[in-house]
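Just one chain follows, in the form predicted alone, and it is written as structure tokens.
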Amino acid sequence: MTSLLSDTEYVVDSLPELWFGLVVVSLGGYLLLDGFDFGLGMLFADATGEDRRTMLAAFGPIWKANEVWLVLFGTVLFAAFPRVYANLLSRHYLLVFAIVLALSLRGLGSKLREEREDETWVRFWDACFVAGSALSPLLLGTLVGSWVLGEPSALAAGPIVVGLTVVALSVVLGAAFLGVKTEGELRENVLERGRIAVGVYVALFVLTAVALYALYPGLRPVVVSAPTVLVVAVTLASAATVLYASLDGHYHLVVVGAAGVAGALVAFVAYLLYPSVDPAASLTVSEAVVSPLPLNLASIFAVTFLPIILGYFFVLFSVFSGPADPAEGY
């Protein structure tokens, strides 16, 4: 065991890899938790009246907290791999601003719709809420796709397919979340759309694999490898769980299945990346990681604050468990 204050050695030899894993886990946490909210926002487009109030009551207490995972992802990436952080933002400067705008539309739409009762006003902000909820996962997916595939532009075919895949996944997650937060006809309606979305997601996941094989020759050994087969198997099993559980009334199991689908995608992203952490700049984990002393010190903060963050989310989802009450509103 090396001293935490060493400026020549990491406190454990695998510390850079552990921080790479933390980057992936924080990205996965954000995909899962804010995926609930993105999906709810897209399903909001097909709801009316009391159903919309119920959905906003489910959305209101948690969405800002879920965005903590996006902040955590950026913080962890900056702390351990600042060159990658700088490269991503500089290569995709306009895309990052577009993501911020989409996230802002989602937040403003959900809040400002209730400031007035004018029908035109409410319709406009509802449209902003839905648009922001759809654009956010699309743009975030293209950003992650560009990063993983080493594309200088998010407008390439590979990143766009990844973005569409994340949109479909978000609908699955939103339907799963609403399955435990709503009751009656609304629950059945959103779960029906979730079943359609999980079929679309599987088709897009397969299309993504085909696109990777066709457009990126360097990734062909990865696409046809045993770990990828395992990812596909987990995806199919989790998708089947969503379908079975939603039809049989096991609503919490739907959430487990949807989380399995999201987890398999994040694992695939990690597998595509490692040992690289910035393919466009040909940087591996060992080349991009910061020197031992700052990473050792950052690890102290990570070990201290991660349990607090996890405990906070446990309390949050415990307090706001059960079906949402439309009388509570946003």
Second form
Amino acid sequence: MTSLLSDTEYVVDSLPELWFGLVVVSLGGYLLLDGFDFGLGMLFADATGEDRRTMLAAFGPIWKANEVWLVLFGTVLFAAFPRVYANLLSRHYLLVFAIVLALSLRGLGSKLREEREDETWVRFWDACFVAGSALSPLLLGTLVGSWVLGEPSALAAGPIVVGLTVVALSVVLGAAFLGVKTEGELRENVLERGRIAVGVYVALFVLTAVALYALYPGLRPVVVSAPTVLVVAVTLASAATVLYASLDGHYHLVVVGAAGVAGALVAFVAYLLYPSVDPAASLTVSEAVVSPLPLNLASIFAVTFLPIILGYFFVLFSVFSGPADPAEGY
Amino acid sequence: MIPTRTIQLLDPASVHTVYELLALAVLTPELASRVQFGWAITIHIVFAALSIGLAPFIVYFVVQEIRTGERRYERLRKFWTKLFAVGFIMGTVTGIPMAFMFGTNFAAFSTVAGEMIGGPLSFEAKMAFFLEAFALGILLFGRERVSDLAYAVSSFLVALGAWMSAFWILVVNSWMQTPRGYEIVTEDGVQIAQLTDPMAAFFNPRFPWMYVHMQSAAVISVTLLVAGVAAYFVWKNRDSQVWGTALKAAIVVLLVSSVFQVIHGDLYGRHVADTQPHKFAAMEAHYETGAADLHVVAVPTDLEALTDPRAENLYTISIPYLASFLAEGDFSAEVTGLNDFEYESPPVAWVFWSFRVMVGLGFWFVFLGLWGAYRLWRGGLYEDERYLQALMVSAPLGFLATITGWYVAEIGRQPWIIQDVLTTADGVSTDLGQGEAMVTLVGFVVGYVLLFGVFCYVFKRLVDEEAKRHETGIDDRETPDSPGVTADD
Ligand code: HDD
Ligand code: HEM
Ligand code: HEM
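Can you switch from the form predicted alone and show the form predicted in complex with its partner chain instead?
Everything in the complex follows now, all chains and molecules, and the chain you saw is the first one.
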């Protein structure tokens, strides 16, 4: 038994792989949870008046906590694979700041619209909110795409298709979330958009696979392999669940289906990457990982705090469960 | 650089000047990154300090509201929670870019120090950011959905999150000032700092000083803000129970924390002299090794004294040999001058004048605290126009002291990004282009000016709204529900 704070050996041999897994899980958590918010923000574009306020009432209490998953993803990557963090961000310098800008517009828009009544003001911040909600998943998807594909620049076909795929996924997630947070006509409208989005998503997902096959010869064996078939199968089954459940009024099941779609995408990302963590710099998990002592220590924190964090989300989503009411608040 | 074919219409000399100015405005990637980081954190620290300092006040108002059921605490809670909510969003919007800048602009630093700082930053996310965001959701939107007790607990958790956030980020910064618990090893031809002793690294000699001084600074900053706003409303309406309550509470906190800060700062200075002698020399603009005086007040008599302060040429009010005593506990001790370090000096003017501003403000805050305490004791607080005005003017000054204090700590550390381990020049991303660096620098400067402007605007509207309630009185839904607090407005 290795001591927990050994500086020569990892507590368990596969600890570097487990941390690779944690990087992927926090990326997935972010994609799923902030996907609800991004989708909500895009669907916000064609809602009006009272509906918009209902949507914001659903968004208000939870989006901040959801966004922290991005910080978690970044810092987990930094803690376990600092060289990858440094390479990835410095390589995509302008893209990273564009993401920051898009996220800021989203956050500020939602908050500042309430600060004044007059129309120009509200319309301006609403536009920021919608633009930020659409651009964030697009740019984040592009960043993840060029990371996984080892592209030195994000301005390539592969990463951009991935970006669009993530936008479609976010609309699906947003619709699923609003399906449980709203009622009546708004709910039906939103779910209809969600059904269209899930179709678009599947098409884009196929396009991504084709693009990978055509443009990245090195990835061909990965694209035509059993795990990829499994990912496609899960995607199709989940998409079908979204369609069926939303038509049949099983609103919670729609969320499960949407989460399945997102989960399959993240699993695919992990499968494409591993055993590399930074294809552009040819770094594998075992080369890029930090030494045993800091990783063992970080594992103690992770094991202690991840359950607590899940607890926060459980409490938060239960306190604010049920249809959102625009009249509530401080 | 300077073209020979100049546009004929213009005087060649002035074209020359224009080019020189342009060349000055286009910074090297290194300098652009430093200015960008420095500017971004200058704004971030305002919101961070706001959260850290305001959270305990909100806990107090919530607890009092629940305990006494009095309207005035509810009013105070609502007013300050609204400001907290906006400040929190601003804190996130400015904080996320900071975390990314380690990777984008200081990739070499992040590679060298990854093992040392990546961990604490991820602990900050896990322990602090999630907690704060979760509890704030309930504090802002859950008043009707959770019990009184759960509500009070969530206000406390927001505060805990903010204070833990400062804990981990200051672990990182203090390690950069007094690095411990590591070993330099070479990995694939790159030298990196490998963690060997977490306790020594996290609780490095600077950490306790920094944490205490910073948290106290945040409390002072917010206390002055609360006092300034309260003074404004009291000045408009002497019968306001709501704001009288806030004013009295703020004066008590101000007195205690500002006296504490001055004493603590003095001891802190000695610790800096021990651990970073070149920074101490820059704080006193002390160039020649020898006994040093402490310059309590320095007055620049010309531009040069401002841009290039030198202890020997300044018009100062000084206490002879006191700096020697502070540094070494001995009045005649030698204090090493800036000329005698092997590496270049930090930008002395920034460090020297920032230090003067912070210390000067520190004494001003003590004075304000004493003045208020005298008024509390002798009465006449609400009638003392001068005092109320002094408080209003001083409302933003705590934040100014905090910013200048950080300039002392950070600029004074130059040329090191990690003291004696890595220079800032070597910490910058190697592949960063000048164009990219300039684009984002300009973006941050413009963006954060706008952002800060929007924040001030929202704050002003909050204050105006509150002022309007003074004129129209409380609306009928808000009947005072506790006897004795009828003169609510
Ligand atoms: C309200 C704000 C405030 C006030 C009134 C003071 N300080 Fe301060 N000071 C800060 C806020 C601050 C800070 C939060 O900005 C810094 C930056 C780094 C730190 O730990 O605290 C700081 C740093 C700082 C440093 C440099 C530490 C370093 O290099 O790492 C010294 C030597 C002092 N302070 C000393 C003083 C003295 C002698 C003061 C009083 C007369 C004083 N401070 C008042
Ligand atoms: C919050 C208050 C802070 C302020 C106002 C502040 C201010 C500054 C300033 C003005 C600079 C530029 C120095 C120069 O180039 O001459 C700087 C640099 C830097 N600071 Fe801070 N700082 C703060 C906190 C922190 C913390 C908490 C960290 C680390 C966790 C940090 C890390 C750095 C780094 C990496 C640089 C860039 C490299 C350098 O110039 O040394 N700072 N900071
Ligand atoms: C280089 C240094 C810094 C970095 C990289 C940084 C990073 C961040 C990030 C990423 C957030 C957003 C978290 C979220 O999504 O909720 C944040 C917020 C925050 N930061 Fe910083 N920060 C730095 C300096 C500081 C300092 C010096 C303090 C205080 C001493 C501080 C205190 C806070 C607090 C209290 C918050 C909560 C948000 C708020 O209420 O403003 N930060 N910071």
